[in-house]
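One chain comes next, on its own, written out as structure tokens in the form predicted alone.
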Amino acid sequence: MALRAYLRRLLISNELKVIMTEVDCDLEIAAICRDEFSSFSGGNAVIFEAVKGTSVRISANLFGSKERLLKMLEVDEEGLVTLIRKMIRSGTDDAATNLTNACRIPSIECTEPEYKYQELTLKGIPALRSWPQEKDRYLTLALTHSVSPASGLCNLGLYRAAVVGDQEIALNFAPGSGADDHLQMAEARGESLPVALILGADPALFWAAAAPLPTGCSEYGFAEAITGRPVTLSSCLTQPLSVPANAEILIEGELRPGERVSEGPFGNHTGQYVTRVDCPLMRITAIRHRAQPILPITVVGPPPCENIHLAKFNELLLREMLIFDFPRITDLVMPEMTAFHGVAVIAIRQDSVADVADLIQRLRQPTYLGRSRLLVLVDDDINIHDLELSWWRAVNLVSPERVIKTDKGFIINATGINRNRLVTADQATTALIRNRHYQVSSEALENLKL
């Protein structure tokens, strides 16, 4: 499904607001988007038809609610859980291997691209400045496509991209990411790494690129497995890559060995400005686009922000993978305010102390949650989605020996509650008051002398 088809669906269902007044991509658009998302139920998706200084239109708040994300994937929540469980349980290996095998690179059709115009320059693409201290403009929903020089497998990542020159972009992918692995391989060979920034293809690719998929799992294959929509690619003009044929804007370029640049300050989800001094530098070799292109954007910053819905879908995927690999885990929840740091509360089926210690050791490994700032383990007798209750349980049991330091953060082991010592209501009395009628007289209350 092309971005435009998705926007048409939102328009028909009265979930799309079209703003015709001229707006500025310097601070103004970001402020409008924050107000829209903060309104009732995440607000509407928005199209800005008149952006100052450019003919490019902007679409925003595309995944401002869970319902809108599900519409993007063309599945309901129950169906999504069923699809994920089917992929995770499709083999006899662990969840990561089974998921990777279920998301093999799909049968890809090749066609002539719809992005055939070549009129835009990098200056003409309305990248955002969202916060006052940002000095650069950012492409905040740029899907980065790269290919492993060794295996030929492609990676699709969602990284921030700062426009730092007329033909240069600072592409901020983290160490250990798929794109970083590809760059390290290319640099070891003394070669440049071809890359393409995809702006506005099938919107399901936003989640596929952001999801915590195992290394080697195809993002295109994952998106196709979830949506049932085939992937159609076309060849780039200047780089040996094949990318989605229905992209609104395609930026082709390369990362040359050793070229790094300072990037930032950028206002991110921590509520603080961040900088990076060694950001890979992408040199642009071509830009193509559709007629009257639409640039998708998201506004990054402190909560509340629309990106939280992507994080909650990541939570769903992680929960199912962990439950499959670790039978003692019964549930997982990532608090919205901390989800981007991998903070999670995990419900554990009560077992022996040795078994819980083994589970903790395995959770410390650099797999699904190995980079988390904080994991809190509690017994599964409470509803961990009630975060106040989970916090109360953890605080009551916390002690120095129950706090385990990891490479990235901490694990608090608040399991092992003695259920025989829990304060609980008498069941017979509870049943009695539920079934008994207590007569209350309004007249007696009026005459009551206190």
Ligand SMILES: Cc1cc2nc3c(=O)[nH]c(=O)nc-3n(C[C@H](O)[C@H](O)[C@H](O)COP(=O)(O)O)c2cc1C
The other form holds:
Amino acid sequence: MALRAYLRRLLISNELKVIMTEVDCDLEIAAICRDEFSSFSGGNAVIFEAVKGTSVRISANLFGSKERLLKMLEVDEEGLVTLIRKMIRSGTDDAATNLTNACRIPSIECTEPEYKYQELTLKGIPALRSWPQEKDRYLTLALTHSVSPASGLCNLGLYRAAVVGDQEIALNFAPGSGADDHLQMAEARGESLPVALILGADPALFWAAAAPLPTGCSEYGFAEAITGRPVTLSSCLTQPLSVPANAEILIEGELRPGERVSEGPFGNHTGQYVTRVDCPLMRITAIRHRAQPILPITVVGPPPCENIHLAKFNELLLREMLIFDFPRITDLVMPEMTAFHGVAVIAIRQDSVADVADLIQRLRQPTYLGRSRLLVLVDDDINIHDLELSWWRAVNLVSPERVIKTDKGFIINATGINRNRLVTADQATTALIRNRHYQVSSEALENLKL
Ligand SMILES: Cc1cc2nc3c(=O)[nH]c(=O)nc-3n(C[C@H](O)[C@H](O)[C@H](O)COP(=O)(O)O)c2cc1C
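For the form predicted in complex with the named molecule instead of the form predicted alone, what are the coordinates?
Full complex below, order starting with the chain above.
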């Protein structure tokens, strides 16, 4: 499904607002989107038909609610859990391997892309400035496509892209990300890394590109396995890459060895502006687009924001992978406020101390939660979706020897509560007070001598 087909569906179901008044991608559009998102249960998706200084239209708030994100994937929540479980359990290996194998769906090659025009320049693409102290303009829903110089497998990642020149973009992929792996390999060979930025192809790819898929697991295969919609690819003009043929805009380019640039300040989900000085620099070699293209955007910043729905689906995927690989784990929650900080609470079936220590070692591997900043492990006798309760349990048990420092942050092992010493009401007394009748007198209240 192309972005336009998805927008048509939203139009039919009355979830699309079209703004005809001319608007500015400098602060104004972001502010309208924030207003819309906080108006009522995530608000409507929005199309800005007249964007100042360009013929490119903008679509926003595309996954502003869980229901809308499910609509994008054409599945209900139960169906999504079933599909994910099926993939994770599809083989005899671990979750990551099984999932990777289940997503090995051959993509269809096609020769005729839907982006036929080459009239746009980078300046003409209405990249966003969302917060007053931002200096650069950002493509906030650009999917970076690159191929491993070693294995030939491709990666699709959602990273912010700052327009830093007439022909240059700073790509902010983090160390350890899929694109970073590819760049490291290319640089070790002294080669440039070909990249393509995909703007507005099948909307299911937004989640696939942001999901914590194992290295080597195809984002295209994942999107297709969830939606049942095949991804059709087309060759780039100037780079040796094949990318979705139905994108609204495609930017081709390369990352030359060692070239870095400064990017920021950017208003981040932490609520603070961030700056990065060593951002990989993409040199553009071609831009292609459809007639009257529609640029998809999202507004990043302090919560609440629509991206939380992507994060909650990531939580669902991680939960299922962990439960499959570690039968001692019964649940995982990534609290909304901290979902983009790598924070998770994990419920664990009570076990011997040695078993929990072994589990912690394995969780630190990159496949699982190795890049987390804070993991809190608690016993599964409490409902960890009640965050006050998890917090209370963790605080009660925390002590220096229960805090493990990792490369990226901390793990708090708050498991191993002594169930015999839990303060709980006795059932006999509870039953007794339920069954007795206690006389309450308003007359006595008036005559009460205090
Ligand atoms: C709106 C949004 C913006 C994001 N921006 C970045 C970013 O700038 N850099 C980054 O490394 N990850 C960013 N992420 C997280 C990545 O998309 C996520 O870690 C994904 O799994 C990366 O894919 P990879 O493992 O193939 O690199 C962002 C996620 C969202 C939802």
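Model, not experiment: these values are computed from the prediction. Numbering follows the first chain given and starts at 1. So that the term is clear: the rigid core is the largest set of C-alpha atoms that superpose within 1.5 Å between two forms.
With a cut-off of 2 Å and the rigid core superposed, E22 has a Cα displacement that falls short of the cut-off between the two forms. Put the two forms on the same core and the Cα of S13 is off by less than 2 Å between the two forms. Shown in the overlay between the two forms, fitted on the rigid core, is a CA shift at T424 of 2 Å or greater.
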